[in-house]
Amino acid sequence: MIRIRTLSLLLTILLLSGLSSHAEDGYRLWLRYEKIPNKNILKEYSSQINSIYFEGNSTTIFAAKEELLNGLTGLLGSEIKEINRIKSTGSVVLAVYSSSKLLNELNIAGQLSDLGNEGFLILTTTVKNKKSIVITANTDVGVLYGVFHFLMMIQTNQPIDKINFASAPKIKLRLLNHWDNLDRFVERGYAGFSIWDWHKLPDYIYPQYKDYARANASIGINGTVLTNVNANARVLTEDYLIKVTALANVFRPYGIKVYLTARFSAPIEIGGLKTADPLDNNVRQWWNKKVEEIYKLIPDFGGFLVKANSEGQPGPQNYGRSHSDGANMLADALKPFGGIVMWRAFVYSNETPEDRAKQAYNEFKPLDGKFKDNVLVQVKNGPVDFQPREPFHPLFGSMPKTPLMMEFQITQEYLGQATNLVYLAPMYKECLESDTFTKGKGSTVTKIIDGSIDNHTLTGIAGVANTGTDRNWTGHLFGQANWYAFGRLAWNHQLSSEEIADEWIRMTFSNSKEIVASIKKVMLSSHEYCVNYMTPLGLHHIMGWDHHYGPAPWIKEKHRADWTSVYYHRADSNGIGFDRTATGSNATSQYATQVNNNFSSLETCPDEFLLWFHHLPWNYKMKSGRTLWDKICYKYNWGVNGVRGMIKIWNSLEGKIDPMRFKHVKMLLSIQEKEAAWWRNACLLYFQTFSKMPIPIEYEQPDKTLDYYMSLEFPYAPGI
C-alpha cells in the first residue's frame, strides 16, 4: 500500500509540475520534431520522401541516419523506410560520402569541390531515373549538418520540390566556452549547474550529453571547451582526462572536439616543479609530456584555451615573460598533434593606471607577429567586458600579422541575467559590421575574424554559454535563441537577425504567421529596449558589485578601482561620462583614424556611445534638441515601456502556444517589466543628485527612494 501510494504520488508531482513525458518544458530546445499540423504542407512532404538510403558504416553516418529517420518520422508522422539499395520507384531522400560512384555518374562532384571539410550540398536530382533528394559532403561530418540543415527545412515548411542548396562554414573553430567549475558551479552560469558530472563520468553517460552534441551540431558548432578559463589544474590529471574523454567519445560522432582551459601554473601545482616559467626547459617538457598524455587518450583533442595575467590569475608575466611567450610554449606542445591555443586578450590590471579599455591592446598590440600559427588571440567583442552595448573592440585590425578569434557571451551576465528576454543577435550583428577602416572602407569586424583580409587560415569565433541542469537549458527559454543565433552566426555571419530569430521561432513554437511575428517583433526589439532600461547613451558598467544583477551606479571605494561604477560614469556636478578622446584617457587613438575621429566628434559620435567617449554638461543640447539629462530621461523610460509592450505582445499569443511555456515566459516578463523599472529609477535618482535636476513630469516617477535601492542585497543572486 505505502509503495502505490508512493507511486501515485510521485506520478502526481510528475504531473503537476509539467514533467510528463509530452510536457513542453523546453528541453527539445529547436529540435523538436513535431508532427507537421498543416495537411496541405504534410501531405506535399509525405509524397517526396517515403524512403531513405544511406551509404557509409562510420560513427558520425549512423548519428546523421537516426537524426534522419527519427527527424522525419516525427514531422511526417509516420515511420520512414531505410532501404539499401536504391530503386526506380518511389522518393529518396539519399545521403551520401563524396567518394561514392554514384556523385560522378550525376555529375555534381564539382559542385563539392568549394565546400571544404564541412560543407554540404543539398539538392534535387535524379537517381536511377527517378527524382530525389541528395544531402552529400566532402566527409561525413558535412552530411551530418546537411542532414540537419535540411530536418530544418522541413520544421520551417520550405520547399523542398527543387533544392539546389550549397553551405560551407565562414570560419573554422565555433566553438562554446563553458565557465564551469569541477565542483559543477558555474561562474556567471544562471541555469542550474554545470552538465557535467564529474562524479559519475566516466562510467555513467547522461542522455543530456548526447543531447548537447546534437543541439550544437545542428547549428554547426565544431568545439567545446570544458571548463572555466578561471582554470582548475586538476582538470589536467589522469583521474579527470579519463572523464573528459568519455566526453569526447559522446562528442565525437557529431563532429565536436573538446577543448580544456589550461591553467599556467599547472607544472607547480600537479607537477611539482618550483617555476612555471615559460622559457624554462623542465616547464617546457612537463607540458610536452602532458600534451602527449592527453593526445594518447583524445587523439582528436582540440587544445588549451587561457586566460593568463588577468584578475589574478597566474601567467608568463609572473617570470617577467610576453603574452607570446606563454602562449608559444604551449603552441610548441600542441604543434606535433595538430592542437592549437586559444590565448585572451581580456587583460587588465589594479597597477595599471591607464583606462581599462586601452589595456588589452596596449598589452597585445605590440606582440603582433610573434605568436607561434597554431595560437589565435580571443578577444572580446568590446573593450571593457561584455556591457549591455560596447563599440567593438580596437584590437579588432590593429594585429593583421596574428590571427583574432572573436568572444561573445551568450549567457547574459549584463543583459539580465535569466530573468530578461534580450535577443542577442542584433547586439552580435552590430559588432560584426562595424567598419574598421584598418585596411580602408569596408574593413569589418567579421572580416578579420573570418581571415578575409589578412589571409588566415586558422579562424575562431567563441560564444561564453549558458547551458546548465534546468530543463530548458538555458533558464530562461528565450536563452535557448541566443544559443542557437551564435551558432548560426558562427557558420554564416551574413544571416540576418530577423532570419534567424524566424528559423528559431518556426522550430521551436510554431509556423503560424501570427505567432512568428508577433515573437518576432518582442525578440528583434528587446536587446535595444534592455540597452536603455539599463545603459543608455554609452554608459556602462553600472551594475550590481560581485554578483553583476541589478543597478549599481553609486558603488565606489572597492579594493580596485576599475570594479567600481564611479569609474566609468564620472558622474559629477559638471556633467556625466567618460573622456576618451584626445583631452581625455585618449583610448579612440586605438582606432584607425576615420573611427577615432567619429566617436571623437560630439558632431559625429552616435548617440548610443556618447557617454562611453565623452564627458558632457548636464545641460548639453542633443541632436534631438533636448538636454542631455531629459534625453537620459527619456531613454530610461522607453526602455521600460518597450518592456511593457512586449509584455503586451506575449500575453496576446495566450491559448495560441502551449500552456507551459507562455506561463513560463509570461512570469519572466512579468519580472523583467520590474527589473527595468528598478534600473530606471535607481539610476535617475542616483545621477539626479549630481544633475540637480528634476525628472521632467511626463514620465514615470520613482515610487522608492535612493536609499532604499542602495540598501538592497542580493546573497541568493546566481552566478557569483
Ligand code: GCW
The other form holds:
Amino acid sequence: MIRIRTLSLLLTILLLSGLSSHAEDGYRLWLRYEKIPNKNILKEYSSQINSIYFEGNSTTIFAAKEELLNGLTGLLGSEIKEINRIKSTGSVVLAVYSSSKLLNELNIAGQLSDLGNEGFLILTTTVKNKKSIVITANTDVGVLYGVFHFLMMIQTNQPIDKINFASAPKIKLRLLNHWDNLDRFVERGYAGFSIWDWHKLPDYIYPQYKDYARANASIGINGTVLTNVNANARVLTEDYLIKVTALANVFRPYGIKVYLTARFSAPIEIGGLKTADPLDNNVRQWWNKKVEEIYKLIPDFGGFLVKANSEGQPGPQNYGRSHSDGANMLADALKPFGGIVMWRAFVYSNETPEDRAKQAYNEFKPLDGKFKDNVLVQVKNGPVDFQPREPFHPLFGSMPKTPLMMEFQITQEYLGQATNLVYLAPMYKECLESDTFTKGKGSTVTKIIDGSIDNHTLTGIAGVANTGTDRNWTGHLFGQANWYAFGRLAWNHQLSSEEIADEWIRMTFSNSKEIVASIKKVMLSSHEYCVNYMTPLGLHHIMGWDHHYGPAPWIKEKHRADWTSVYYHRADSNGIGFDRTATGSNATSQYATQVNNNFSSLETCPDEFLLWFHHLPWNYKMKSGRTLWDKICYKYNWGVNGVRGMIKIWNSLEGKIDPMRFKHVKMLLSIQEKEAAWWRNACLLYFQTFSKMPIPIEYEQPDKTLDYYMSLEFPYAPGI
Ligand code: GCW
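Now show the form predicted in complex with the named molecule, given that the preceding structure was the form predicted alone.
The complete assembly is shown below, putting the previous chain first.
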C-alpha cells in the first residue's frame, strides 16, 4: 500500500514537473521537436502529414530529409514514412524545382525566379492529384532552408493547410565570427571552452559539430569564421588546415562555409620570410601558395577575416602601407578561387590625438574605392566598441564604393556576459533602422549593408558568437535567443524583435499563450533595462578594467587613456559627458548634416545619446523638468526595478515550464538583480563625488561605500 502510494506520488511529481524523455538542459536549442502537447493541433497536423517524398542525392538533400523526418516524427509523435511514389494525400515533397519531373506540373517557375541560390518556396498544393506540401527551391540548400522553415511553422503551431510562402535572404554572407583560440580559450566567451577540439581533430568528430551546423542552417547562417581575430598564424599550417578541412566537411551539407582569420605576419611566423610587406613579391607569392593549398583541401573555402593594426595586431601599416594595400594582397590571392576578404575597420590608437570614436572613419573613409571587388570592410555597429547602446557607426553610408559588412556582438561582453538576460534583437534593430541620411531620408543602415542603396551584390553581416562547451551552448539559456535573433535578422532584417522572440519562445519553451506572453515581456524590455542599470543617457565604456565585468567608472591613469573610463564619461565638478559636437571632438561632423544637427542640438539629441555627444552640468534641466543628476539617479533605479519586474514575471511561470530551465533562469536572474544594483550603487556613488548632490530619497540608497565597490577585484573573471 505504502509502496504504491509512494510510487504514484513519484509519478505525479514527474508528470507535474513536465519531465520529458529528454532532459531540458538546453542542448537541443530551438530544435527540440517534442511531441505537440495540444491534442487538437496534433490531430490537425497528423491528418495532413504522413510521409516524405524527396528527390535528389546530394548530402544537403539527405540532411534536409533527415531533419524533416526526425523533426516530424518527434513533433507528431508517430512514424513518418519515406515513400518513393505519391499515392495518397499527406506527403511533404522535397525537390529542387528545375531538376524535378514531379514538380513540373506546378506552375511556379515565376515564383522561383526571384528566390536566388538560397531562397525557398513552401506550397500547399496537389501533386499527382493528391494534396501535398511542396518544399522547393533553385538549389539543394534552398530546400534545406525551406525544411527548417516548415518545421518552425509546425513548432510554432501555424496552419499548414494553405501555405504559399516564399523567402530569400536579403544579405549574402551571414556569418558567425568565433573569437576562439587554438588552445580552446574563447576570448570574451562565457560558455566554457571552444567547441572546436583542435587537439583531437581531424579524427575525432563530436556530435556537437553537426548540431552546430544544423542550428546555424535552421536560421540561415551560411558561414563561420572558426578562429579569433586576434589571430594565431598556426591555423594556416598544414597540420591545422587538415583539421579545418574536417570541420568544413561536417558543415558543408548544411550550406556553411568555413573562413579563417589571417594573421598578417604569418609569412614571417610560419613562412620563414623576413617581412610581411604586402607589396613585397615574396610575401605575395607566399599568400598565393597558401591560398592554393587551402583550396586544394577545401574547395569551397570562404576566405579571410582580418584584424590589422588594431590593439597590437600586425598589419600593413607596419610597412608604411595602407589597409587597402593589405586587403588587396589577400584579395588577389583569393580571387581565382572565389574567396573574399573581410577587413575589419575596428582600428584606433592611443597615440593618435583624436577621439577614439572618430578614428575608424578617419582612416577608412579616404580608402573608399581603393579596395578590390572581393573585399568587404567589416564595421562594428557603433563607433566605439559594442557598448550596451551606441549610435550607429558613421562609416555606414560614408563609403558608397565599398561593401560594408555589419559586425554585431552576440556574446555579451559588455551586456552582463552570461549572467544577465538581455535580448539583443532590439539593439540590433535600433542600429539597422537608423537613418544615416547619406543619400537623403530613408538611407538606413540596413539599406547600406544589404547593398540596395549603392548597388552592391557582395553583402554581409557577422555576429561574434556566444557559443561554447557548456551543455546549453551559450551559458545563459537566453543567450540562445540572441544567436537565434542574429540569424533571423541576417536572413530577413524586416522581422521585428517581437516576431523573432515569439518564434524562439514557442520553439524553445511552449506555445501556451500565457508562457509566450510572459517570456516575451521579459525579453522585449530586457535590453532597455540593462542599458539603464549600466550606462544610461549615453554613458559608455565604464566597466571593469580588462575583463569588462561589472562597473568601474573610476578607472584612470592606465597605460592607454582610451581604455580608461574617465576618458569616456569625463565627469568633473562641472558636469558629465563627452562633448562630441563642434565645441568638442566634433565627431558629429562625421555624420550627414541632418544627423549631425540632430545629435549636436540639445533640443533634438535623443536622451539615449545625450552624454555620448554632450558634456552637461549636473543641474542641467532635462525635458522632463528633472535635473540631469536626478535623471541619472532615476534611470539607474528604473533599470534595477526593471530586473525585479522580470523576476516577478519569471517566478509566475514556476510549475508551468520544466523545473530544470525554470531554476536555471531563476538563479541567473537573481544574480542579474544583484549585479544591476551593484552597477547602480557603484556608479551613483562615484558620480556623486563630482555632482555633490544627494541621491533623491525616493530611491533605494546604496548599502555599501564607494571604497567597498572600488576594492572589488575579479582576477578570474571569464573571457580574458
Ligand atoms: O571589444 C574588444 C574586445 C577584444 C576584441 C576587440 C575586437 C578580439 O574587448 O577582446 O578582440 O574588441 O573586436 O577586436
